[in-house]
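Given as C-alpha cells, the chain that follows is alone and in the form predicted on its own.
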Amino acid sequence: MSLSDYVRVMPKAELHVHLQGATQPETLLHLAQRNGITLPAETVEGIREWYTFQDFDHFLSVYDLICECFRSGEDIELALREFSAGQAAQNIRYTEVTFTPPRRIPWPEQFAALRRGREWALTEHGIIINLILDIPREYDAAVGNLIADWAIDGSRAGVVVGLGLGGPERGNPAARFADAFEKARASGLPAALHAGEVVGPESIWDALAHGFSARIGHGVRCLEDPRLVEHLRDRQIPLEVSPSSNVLLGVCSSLAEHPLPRLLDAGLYVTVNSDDPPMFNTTLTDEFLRCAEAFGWGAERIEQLTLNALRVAFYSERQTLVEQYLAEFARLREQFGIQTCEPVESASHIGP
C-alpha cells in the first residue's frame, strides 16, 4: 500500500474549514436560482472558473457573494449537508467548521438548520460536525457582540463549540471586537481568531490580547518575531495552518518554501487543514499529500497532525477520539503493511 493510499483511507480530522468557503459550485448554483440571485456564470464549469483564485480582492468578493446566496436555515442545511458528505467521503470524521451567519436570517431559524445538518451528518455518515461562529472583521463591534450572542445561546445545545473572527486582517484589528470575546470568555466559550497570515506577528498578538485565542487560525507569519515564537511554543497555542490558502495568498512563493517545516522544527503545535477547498483547490486529503511529497513526510507525521487536531479540539468527548484513532492507525498498518509505505504519488497542482 502507497502512502498516498494509506492518506485517502485513514481517519482525519480537520479544525479549519469555512462552510460558506466550502460550497461547492453545484451547490452554490443551487443556492443561486432558488433564491433569484444573478451569479457571474451560469453554468458548473463557469462557477468553477470564477472560483478560480486571482488575489485576495477577488477571492473576498467571492466569498461574499456566496454569502448573499444563503437566504434561508433550508439553505444552511442543504450547504451544511453538502459539506458533510464531502467531508465523509475523505474519512474526515471530527470537523470543526467556520459559519458566517448571515444577519438577514433570525437566528432561531439559523439555529435548528444547523441543528438538522449536524444530525443529518451523524446519522447518514457517522461523522461529527460541530460549528464556530465567525465574526468578520469588517464588521462593527455591535454586530460582533450579536454574533457573539448567538454563538454562546448555539452553545447550550452543543451546537457551536467556539466564536472566530475571520476577514480581512489589514485595517481591522481583533481589539475591536473585544468585548464580545470577553462575553464569550465569560460563558466558557472559546475563541479561534484568524490572524497572521496576511498580516505580521503583530496581528497574532492582537488576536491573543484582544480575542483570547485560544487557538489561532493560520498564525504562519509568527516566525517574523521570535518573542511569539518563544510565547507560543511554551505555551503551546495550536496553528491551524492550510498551507494551499497560503501559498496563494503569497505567504510564501511555493509549497516548497512554506515555513511549515520551520514551525514544526520551532517546537510549535501545528495541524493542518483545507480553508476554503473548492476556491483553493484542495481538500484536507490534497493538503497532507501535497505536504508528503514537498518535505518527504511518512504515515506517521501525518498521523500525528492528525491527532494534534483532535487533541486541541473544542470538543468535550476528544480524548474518546484519540483513543478511536489510534486503535484504527493501528488496524490499517497491519492491514495494508504501513511500514513498507511507497514515496507518495505526485500530488495535483495547488491552485489553477
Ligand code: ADE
Given for the second form:
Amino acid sequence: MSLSDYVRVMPKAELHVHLQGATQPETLLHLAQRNGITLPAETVEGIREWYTFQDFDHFLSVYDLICECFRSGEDIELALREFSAGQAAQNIRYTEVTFTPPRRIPWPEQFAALRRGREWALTEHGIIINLILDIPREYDAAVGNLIADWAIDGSRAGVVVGLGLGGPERGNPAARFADAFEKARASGLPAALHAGEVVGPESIWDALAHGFSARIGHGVRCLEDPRLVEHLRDRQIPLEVSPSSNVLLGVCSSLAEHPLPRLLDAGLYVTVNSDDPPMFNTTLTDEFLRCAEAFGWGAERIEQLTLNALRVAFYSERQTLVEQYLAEFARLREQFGIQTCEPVESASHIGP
Ligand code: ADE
Ligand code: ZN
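For comparison with the form predicted on its own, produce the structure of the form predicted together with this ligand.
Below is the entire complex, every chain and molecule, led by the chain shown above.
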C-alpha cells in the first residue's frame, strides 16, 4: 500500500475550511438559479474558471458573491449537506467549518438549518460537523457584535463552537471587534481568527490581544518576528495552516517555498487545512499528499498532524476522538500490513 492509499483511507480531521468557500460550482449554480441571481458564468466550467485565482481582491469578490447566493435556511442546509458528503468521502470524521452568516436571513432560520445539516451529516455519514461563525473584517463593529450574539446563541446544543474573523486583513484590525470577541470570551465561546496571512506579525499580536484567539487561522507570517514565534511556541498556540491557499493567494511563491517545514522546526503547533477547497483546486487529502511529496512526509507525520487538529478542536469529546483515531490508525496499519509507507510518487498539483 502506498502512502497515498493510506492517506485516502485514514480518518482525518479539519479545523479550517469555509462553507461558502467550499461550495462546489454545481451547487452554486443551483443556488443562484433558484434565487434568481446572475453569476459571471452559467456553466460548471465557467464557474470553475471564475473561481480560479487572480489576486486576493478577486478571491474576496468571488467569496462575497457566493455568500450572496445563500438566501434561505434551505440554501444553508443544502450547502452543508453537500459539504458534509464531501468530507465523509475523504473520511474526515471531524470538521469545524466556518460559516459567514448572511444578515438577510433571520438567525433562527439559519440556526435551524445548520442544526438540521449537521444532524444529517451524523446520521447519514457518521461524521461530526461543528460550526464556527465568522465576522468579515470589512464590516463595522456593530455587525461584529450581532454575529457574536448569534454565535453565542448558536452554541446551544453544541451547533456553534467558535467565533472567527475573516476577509480583508489589511486595514481591518481585530481591535475593531474587541467588544464582539470579549463578549464571546465571557460566554465561554472560543475564538479562531485569521491573522498573519496577508499582514505580518502585528496582525497576529492584534488577534491575540483583542480577539483572544485560541488558534490562529494561517499565522504563517509569524516567522518574521522571533519574539512572536517564542510566544506561540511557549503557549503552543495552534496555527491552522492551509498550504495551497497560501501559494495561490500569494502568501508564498510555491509549495516548495512554503514556511510549513520551518514552522515545524521552530516547535510551533501546526494543523493542516484546505481553507476554500474548490477555489484552490484542492481537498484536505490533497493538502496532505502535496505536502508529503514536497517535504518528504511519511504516514507518521500525517497521523501526528491529524491528532494535532483533534487535540485543539473546540469540542468537549476531543479526547475520545483522539483515542478512536489512534485505534483506527493501528487497525488500518495492521490490516494493510504497513510499517512504514512508501513515498508518494506524484500528488495532484496545485492550481488549475
Ligand atoms: N475567507 C475565506 N478564506 C479566507 C482567507 N484565506 N483569508 C481571509 N478570509 C477568507
Ligand atoms: Zn480561511
